[in-house]
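Take a look at this one chain, the form predicted alone, written out in structure tokens.
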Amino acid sequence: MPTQGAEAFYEFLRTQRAVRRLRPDPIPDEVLARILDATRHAPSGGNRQGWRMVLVTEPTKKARLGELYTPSWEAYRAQYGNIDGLSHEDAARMVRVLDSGSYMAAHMHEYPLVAVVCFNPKHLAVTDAGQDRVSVVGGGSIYPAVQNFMLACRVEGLGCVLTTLLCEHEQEVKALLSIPEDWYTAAAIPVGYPVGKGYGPVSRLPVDKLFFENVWENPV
């Protein structure tokens, strides 16, 4: 039986789902400061650390990020927000996720934080790069960081979400925060704390749909 601190955790990794609907009080010091200490002791490929945060907190910053955030946001849920055909249930979950998306658009600029992903391509292990597909690999020297970044808000009692949808404007995020020419971005992470609830249940695959045994639709 797993003990009572394993139990805690499990249920945290259950229940992990993004949360859009912050609140703009401040995040006390130490808090920020244990959770960017917890981030740094992500793995990453040959432990380069070939990530960087920018965290921003700069109301005319915030508000920017958010102007660029909005008509991504916007496209993303025209192309995704149809719910024709869902059952009573799941279309009102899909409005609910979009309708969070929305709020987030509007209130960006009011989140005590959004931390930019960054990261440096000669820093990182990409052993796929030489493969006739889309590149992953060196994505396992960044998203780590962000894993351990999310989990560590959510033990502060904070929300959080992951988008990358400001990767489509990364030219203006780079200007707007002095990211160096040689970096770039992988992420952006609105945080502060839950205007409601905030984590919950999350829909996803049962176990014998995403791991097999030996051999690929062997479920286990």
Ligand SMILES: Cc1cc2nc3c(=O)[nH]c(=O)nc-3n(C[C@H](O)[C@H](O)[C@H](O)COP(=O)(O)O)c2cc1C
The other form holds:
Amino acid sequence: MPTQGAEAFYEFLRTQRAVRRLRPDPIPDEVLARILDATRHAPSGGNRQGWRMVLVTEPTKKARLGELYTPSWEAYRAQYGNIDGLSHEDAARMVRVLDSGSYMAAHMHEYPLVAVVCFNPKHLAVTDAGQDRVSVVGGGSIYPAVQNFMLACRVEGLGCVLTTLLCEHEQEVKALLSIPEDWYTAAAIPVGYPVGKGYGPVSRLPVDKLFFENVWENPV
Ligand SMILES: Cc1cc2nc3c(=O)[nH]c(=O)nc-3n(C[C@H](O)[C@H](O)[C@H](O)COP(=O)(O)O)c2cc1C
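Any chance you could show the form predicted together with the named molecule after that form predicted alone?
Next comes the full complex, this chain leading.
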């Protein structure tokens, strides 16, 4: 028997897509307070909570973030935005996503909030640091807070998108926001009320491609 509110919660998860076209309208203080409170309840390794967020609302700082973001976005678009060989439908979807990305780069300074997610490696439990591959476990102490934040935005009717391109400009972002030397950046989340309907269905792999029962070759 699902708990009360379960159906609404699942619907939020199913429609939590990247929303990049956002209005400049301000976010009421009480709305933001609920989002931040939801965010702080995220888990982290050993409950060390080695993440922080700088909530950037000052126009000149948002403009600078937009300036830093734009060339990285354009390079990303040039590298991954090729629609040759895609079906008509996939090409149309790709063009929509790319155009919304360009819109966001050009309008980031107008969005009411850009949340810059920071972390301190000393406060992360990195249990895979000794493996001969890229280490990912540290991120597990940061991104649950990001997901809480984004789901809370969704619940409040706000659009947002997880972005990481600004990490290419970490030193400039740190200087701009007075982030201490031993803290680093993991993401930036532009937030605002959607221009259009915002959220909607997402396209993801089916359950039997993602989950296995007991052994890898046994799809659920
Ligand atoms: C780790 C990570 C990094 C991402 N970085 C960016 C980014 O820098 N810019 C951007 O526009 N979207 C970024 N995204 C959003 C993804 O492009 C988006 O979630 C994905 O294409 C699925 O889109 P959908 O949720 O709308 O279906 C990022 C998402 C994740 C999870």
